[in-house]
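In structure tokens, the next block holds one chain alone, the form predicted on its own.
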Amino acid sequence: MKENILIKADNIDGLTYLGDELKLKGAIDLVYIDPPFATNCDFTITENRASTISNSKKGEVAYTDRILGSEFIRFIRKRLELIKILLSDKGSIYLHTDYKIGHYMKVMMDEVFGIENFRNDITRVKCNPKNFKRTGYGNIKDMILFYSKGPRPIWHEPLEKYSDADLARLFPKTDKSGRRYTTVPIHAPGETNNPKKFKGLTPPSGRHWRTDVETLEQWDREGLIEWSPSGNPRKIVYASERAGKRVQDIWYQFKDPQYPVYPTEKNMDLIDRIVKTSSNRDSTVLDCFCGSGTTLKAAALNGRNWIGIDQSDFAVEATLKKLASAGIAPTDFKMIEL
């Protein structure tokens, strides 16, 4: 039986424990991690709020990010090698990083997971434009590196709702009842021998019908074929029949929380999208830098099993509070300290 687990430990020890003691090698379908970014800073929590980026002496240190350069890459690589062992053949990992260290992480992850399993470098817009005086452009984004363990990972196509501007641009026509629509060709590249005729027509040279002629005739009877003045048929596609538009690799809507409860806390909706896209309802989701527990909460609310690891007392306390805010009681998971 699958369990939800929160482990207080160094994540090397926690990941080793999951594989050797709990026998979870090949059992994890999704990993999201937001490790330190080699910033050379201490991240603090004061009485009123958490510092997003701070090396202030005020407050108490939630975690330290002082491992730099090649030592930092080795630090992350050790953990990724253990994570790969835990991932199922249909599993994926999303690693959240930034523009300063991310390119080095990409090269290292190519080696660990295989360049053929690289899926995306996702740009996440993290804040509003800045007016800092510096030689260089304002930095408003970070990156998420998305890899799978194998060639066929879990994938539930994420869709975004059309904006009014999208509808006007993508579905520029309206029918008599005011429904927005567009039209698409009923033929596609690639020639076939002796194609059947549709309404006395054959496909243009070098092309073939997108579907069988019987279906084309059914569409025409249902009024789903629009004929141009020159007699060119095109398929009608209504906006109301489309669930949304395909998500691209620049994510604008997931900015950092204005008042984080834990340093570098990430947007809940960001993690929610990742969980829904790359795991199933019976999947186990792992975050071994779990911080305030956002990944665990997103997994729980979406009906997934979850495992979190962090060695910080502040992180564990924040995670327990966040889980409680989602109605998750201590009896709903196992707490382990190594």
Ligand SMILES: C[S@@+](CC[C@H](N)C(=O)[O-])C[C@H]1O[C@@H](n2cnc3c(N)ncnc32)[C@H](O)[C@@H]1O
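All values derive from a computational prediction rather than experimental measurement. Numbering follows the first chain given and starts at 1. Take the two forms, find the largest set of C-alpha atoms that superpose within 1.5 Å, and that set is the rigid core. What changes on going to the form predicted in complex with the ligand:
- Relative to the superposed core, residue 130 undergoes a Cα shift smaller than 2 Å between the two forms.
- In the core-superposed comparison between the two forms, the C-alpha atom of residue 195 has shifted by at least 2 angstroms.
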Contents of the next structure:
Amino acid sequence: MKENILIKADNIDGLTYLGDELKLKGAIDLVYIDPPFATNCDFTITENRASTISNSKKGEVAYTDRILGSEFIRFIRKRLELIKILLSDKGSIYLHTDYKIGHYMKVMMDEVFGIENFRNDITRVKCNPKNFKRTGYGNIKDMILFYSKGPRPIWHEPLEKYSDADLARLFPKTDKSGRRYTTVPIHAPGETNNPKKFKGLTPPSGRHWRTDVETLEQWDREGLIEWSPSGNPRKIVYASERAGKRVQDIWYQFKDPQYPVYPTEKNMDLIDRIVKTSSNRDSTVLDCFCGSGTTLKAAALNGRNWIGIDQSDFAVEATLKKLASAGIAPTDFKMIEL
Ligand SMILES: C[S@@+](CC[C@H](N)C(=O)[O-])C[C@H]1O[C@@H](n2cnc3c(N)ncnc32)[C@H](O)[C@@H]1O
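Mind pulling up the form predicted in complex with the ligand next to the form predicted on its own we just looked at?
Zooming out: every chain and molecule, the one shown earlier first.
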């Protein structure tokens, strides 16, 4: 039986343990990690509120981010090589990073996972516009690098709801009962020989009917074809038939919590989308820089198994609280200290 596991350890030891002792090589379907970003800062935590202010004098240090430059790239690379061994053939990894170090990470990840497995560089808008007095443009985004282990990763197409503006733009017409719709051609590029006639019409030159003529006849009987005054037929597509629009690679709606319980805590809904899209219900999700356990909670709430690793006492404490807030008791998972 699969287990949920929280490991307090340096993640080199934790990842090695998962592979060698727990025999989980090739068993993890999804990894989300949000490691330090080589900021040369300490991140502190106070009694009631986490601080993301670098070098804050208040509170105790939850974690330090002092490994820099090429040493930092080597630090992450070692962990990614172990993660790759744990990933299943249909597995994916999302690495959260920033605009300063992210491009070096991209080049290194191309080497570890293969450029052919690079899927996206997702822009995550992390905060509202800022008015810092620095020479340069304000930075409101970070990046999430998404790779798969192989050519056919788990993928449950996420869809976004249409906004009112989208509906007005994409479905500009309304029928008698007020339903929004648009129309699309019933023919597509590419010629066929001797096409069948539909209502005495053949497709325009260089085009073919989108579907067989019997289906076109049926659409017409059901009132799903709109005829223009000049006799041009088009298929009616109702807004209500469409579940939503394809998600693009700029994500605006997942800003960080305003009052984090842990420094640099990430938005739960951000990870919820990743979990839903890139794992199955029987998948195991791993975060080996788990901080306050945001990934673990998102995985648990979606019915996935999860494994978290962090070396910080504060992180483990915050994770236990966050899991408890989702109704997950310490008896529901295995706690290991290496
Ligand atoms: C940016 S925070 C993660 C925040 C997390 N995504 C959240 O939502 O709370 C990075 C975490 O990585 C942990 N970490 C850094 N180096 C580590 C290592 N070598 N082994 C295990 N954990 C490490 C830190 O203790 C810290 O909690």
